[in-house]
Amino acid sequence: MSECKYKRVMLKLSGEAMAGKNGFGIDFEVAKRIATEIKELVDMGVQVGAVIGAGNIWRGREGGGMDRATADYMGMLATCINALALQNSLEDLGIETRVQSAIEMKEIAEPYIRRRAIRHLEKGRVVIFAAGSGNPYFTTDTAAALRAAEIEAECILLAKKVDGVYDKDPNKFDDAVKFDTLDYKQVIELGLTVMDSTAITLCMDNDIPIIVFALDEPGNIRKAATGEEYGTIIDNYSKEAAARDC
């Protein structure tokens, strides 16, 4: 088995992801399978945090003429069911496993204490970091960035339903290009929509690597974390920018 290249990370999953090829709710099957690639990561000696979306039971845009704090508290909370069904299948799977909520809800979850969740990890658990970052108005992408800084993560592994980071969507056109590597800035400037412009800039201020890879794929989180030539790579200095600055 390959050498990890890194010795602690933050998994970044979407909601959409847990329901697998239903659309909506939790496919079990595809949590299974998550988990078990999360524990060939533990196996290896890697430290996992891990941040889950909510796309697949609630998004707080869709709560029309709802209010907006409101609406994305509920997605708040749709993440903490996530977080307690990859928990159960982890546990399953026998890996310790911690949910660590931004809101408070201590009959399920532990509240979010940095040097708690550190100590987890430490002794080789995995912290699931549930209900953002217990405030409206930011996303779980820019929950993942902030905990990855908080807990001195060396990367984001950033699971997608494509391969990388492209120049348009490749879903819908066929002549869209894929890059190997990125800088930040390039990922402002361009557009593109990898994850929110203040995810980006926290991570480019933390100097904290993303790693853009397809899930669909079983044994592509390895892959990302051992550093194998796959998905997209976006850092503070890219080949592309070199290539564009020669």
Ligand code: GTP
Contents of the next structure:
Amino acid sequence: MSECKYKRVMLKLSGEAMAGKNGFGIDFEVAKRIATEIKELVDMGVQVGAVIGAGNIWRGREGGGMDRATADYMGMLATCINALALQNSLEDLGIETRVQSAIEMKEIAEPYIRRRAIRHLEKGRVVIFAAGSGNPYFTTDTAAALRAAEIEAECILLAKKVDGVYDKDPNKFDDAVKFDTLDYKQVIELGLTVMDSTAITLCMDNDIPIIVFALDEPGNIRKAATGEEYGTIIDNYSKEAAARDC
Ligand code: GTP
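Can you now output the form predicted together with ligand GTP? The one shown was the form predicted on its own.
Full complex below, order starting with the chain above.
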């Protein structure tokens, strides 16, 4: 089995990933498969933090006439449901897991405490960061970037439905071209919607590479973390190239 070059990673899963083909709710067969893949990383000695979205339960942006903040808070609560489901699936496989919530609900989950999260990771526990960043107007992508920076994760493993970043939607356009590498500024300048701009700039400012891959095939989380197979890497390669050219 390939070695993982990362000691600590942040896995970002979309809520839809938990829904499987149903597109809504939680498919526990799918949750089990994701948990099995996370176990592969844990068994390799990789420390794993995870952030899950909520699109399988609630989409804040589609909250009809609701005010944005309330719709976003509902989304944050939905991420807690997904976090508990994933925790359950991981624990079924014997993986110690802690859920930490950005919104205090201490009967259900630990509150988010950065130093405590790091201690859990050091002890080999998977830490699932629930309730986003605890603030409306921010996405779970931004929460993943923020927590990745806080716990000093070496990369974000960004699980998607498609196998990388394309210049246009590959589901709609046959001539869509995939990028193998991108730097953060290109993502923003080209208006690529892989992550929102707040999340991208947070990664840029903190030098956190983003590895984009498709979750569809079993084993892809490990393959992305080991560099065996992935779609696109977003990092500061231009900056590195510039430094080399000096
Ligand atoms: P160590 O002390 O480092 O071994 O960590 P630990 O998480 O095992 O210790 P602790 O005794 O704090 O936690 C035991 C269990 O209680 C774990 O499953 C925690 O997730 C859970 N727990 C701890 N604090 C809270 C809390 O504020 N709310 C909820 N709901 N659970 C908590």
